[in-house]
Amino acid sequence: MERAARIEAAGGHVIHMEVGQPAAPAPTTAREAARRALDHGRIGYTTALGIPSLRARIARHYGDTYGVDLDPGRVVVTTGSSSGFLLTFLAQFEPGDRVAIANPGYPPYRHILTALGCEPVLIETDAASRWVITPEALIEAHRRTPLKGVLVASPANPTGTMMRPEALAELVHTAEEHGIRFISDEIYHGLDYAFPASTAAAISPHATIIHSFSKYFCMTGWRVGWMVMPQPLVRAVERLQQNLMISVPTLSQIAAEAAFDGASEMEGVKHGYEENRLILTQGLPLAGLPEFLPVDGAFYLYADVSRFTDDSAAFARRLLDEAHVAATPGVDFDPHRGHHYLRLSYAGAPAEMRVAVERIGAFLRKG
């Protein structure tokens, strides 16, 4: 991002595909609710678990979207999904505990676990498993040295791949049978194209769900998300939140509750992502990048660039410097095989995605 900013400061036009951030603003309903709250006056603390009406609205969302009758008492509002991971790891694990995550995967999973003294266990995924953790792989890792938890994301970052409903259910049941806590990162729910996303909340009351208003609702900078916790852990999370954060920013909570009323607006944004997905999946093979993982959901395409390089970081720098397309090297997400991959975020405008395909094609042809 800093390198791209220098190019732009010098007058260049960079296509930003390096950050997983929607280009669209928060729903109009959310922004209007925030304005009304500011006009009303004082913005104070809320209870540690979140504004009760927001927690109830989130619970209602599970009934409307997934047919799950969810107790609002299990909902915890968080400062984005990031604090959700911190809180759930602190509530469920002790230093030295081993927690399985998919490789490739979102880097802060392993970084937060490491910072807390836990051991992230990378489980390699591949095309045969559609790039998700299988029950067999989980059991194998558990037998080597016992696991205390497993974290999965569907749709996933950086791959955009999703777990089919039956695969998710089988993995949840396998984890629970072996005493492994199950954590489901569902922050890209709503952004599903290949088939509808499934929530672990519909499978087990013992699973922990991490969610956020950042992606589908385009509220990254508002820093507001939520968790669905197993009932016995709610009080522990409440105490942690009281001590670490006091409460989630009130203005963001007010806007988040109103965001649900802007879902139709967000569906229009989602249709833009679907158009971008089509532009890339059809255009990149013609441009010279024919191999990428299943583009099921989120707004990422994880491309295999091994035909051109064995150093994706250097390749990304050249792509930015010479073609003015900013992308993220795969080594950020996969310390083992990531030097052969590049993540492209397609959360921008369709016109820019078309330009990006043209620039990437010209860059690859030039060698």
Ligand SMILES: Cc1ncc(COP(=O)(O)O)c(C=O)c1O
Contents of the next structure:
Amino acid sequence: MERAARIEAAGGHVIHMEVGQPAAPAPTTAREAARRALDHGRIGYTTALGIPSLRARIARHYGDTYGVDLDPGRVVVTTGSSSGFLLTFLAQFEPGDRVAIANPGYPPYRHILTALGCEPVLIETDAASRWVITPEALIEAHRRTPLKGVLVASPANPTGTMMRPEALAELVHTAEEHGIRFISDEIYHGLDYAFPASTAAAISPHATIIHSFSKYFCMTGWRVGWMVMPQPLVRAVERLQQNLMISVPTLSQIAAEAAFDGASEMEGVKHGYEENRLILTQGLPLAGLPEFLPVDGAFYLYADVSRFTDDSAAFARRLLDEAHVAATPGVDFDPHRGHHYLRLSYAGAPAEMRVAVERIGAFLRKG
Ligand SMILES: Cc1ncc(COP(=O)(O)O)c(C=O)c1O
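Now show me the form predicted together with this ligand, since the one above was the form predicted on its own.
Let's see the whole complex now, leading with the same chain.
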């Protein structure tokens, strides 16, 4: 990003496909609600679990979206999903506990676990498993040394790949049969194109759901998310949040509740991603980049660049310097095979995506 900024400072036009955040602002309804609250005056603490009407609105979202009747008492508002990981790991795991995560995957999973003294166990995924953790792989890892938990994301970062509903259900059931706690990162729900994303909340009341207003609702900087906790863990999380954070920023909670009323605006943003997805999935093979993982959801395309390089970081640097396209090298997400992959984020404007395809094509042809 620094290198891209230097190119821009010198007058270059960089297409940003490295950052994993929407270009659009929060829904108008959210911004208006925040403005009204500011004019009203006092922004105090809220209760540790979050503003009750927001928790109720989130619970209603599960009924509206997935047909799940959810007790608002299980909803915990968090400071982005990031603090949700911290709270739920603290509530469920002890130092030394082993927690399975998919490789490639979102790096903070393993970093937060390591910071808490837990051991992240990377389970390799590949085309044969459709890039997700299978029940067999989970059991095999558990047999080697017992696991306390497993965390999956669907749609996932960096792959943009989703778990099919039956794959998710089988994994939840397998985990529970073996006493392994299930955590489902559903932060990219709403941004599903290949088939509808299913929630682990519909499969088991014992699963923990992590979610956020950052992605679908374009509210990264507002730092507000939520969890759906198994009932017996709510009190532990309440105590942790009260002591660690007191409460989630009030203005952001107020905006988040109103964000649900801006869903039609956000559907428009989603249609833009869908257009981008089409431009890339049709254009990149013609441009010379035909190998990528299933582009199911979120706004990521994870491309195999092994025919061009054994060093994705150097490749990304050259792509930026020579073609002015910024992308993220796979080594950020996969310590083992990431040197052969590149993540392209398509959260930008469709016109930019077309230029990106042209530039990538010219860059690859040049060699
Ligand atoms: C898979 C995944 N989970 C969680 C997060 C954290 O997001 P936030 O803390 O903004 O909710 C991100 C951010 O990029 C992500 O990609």
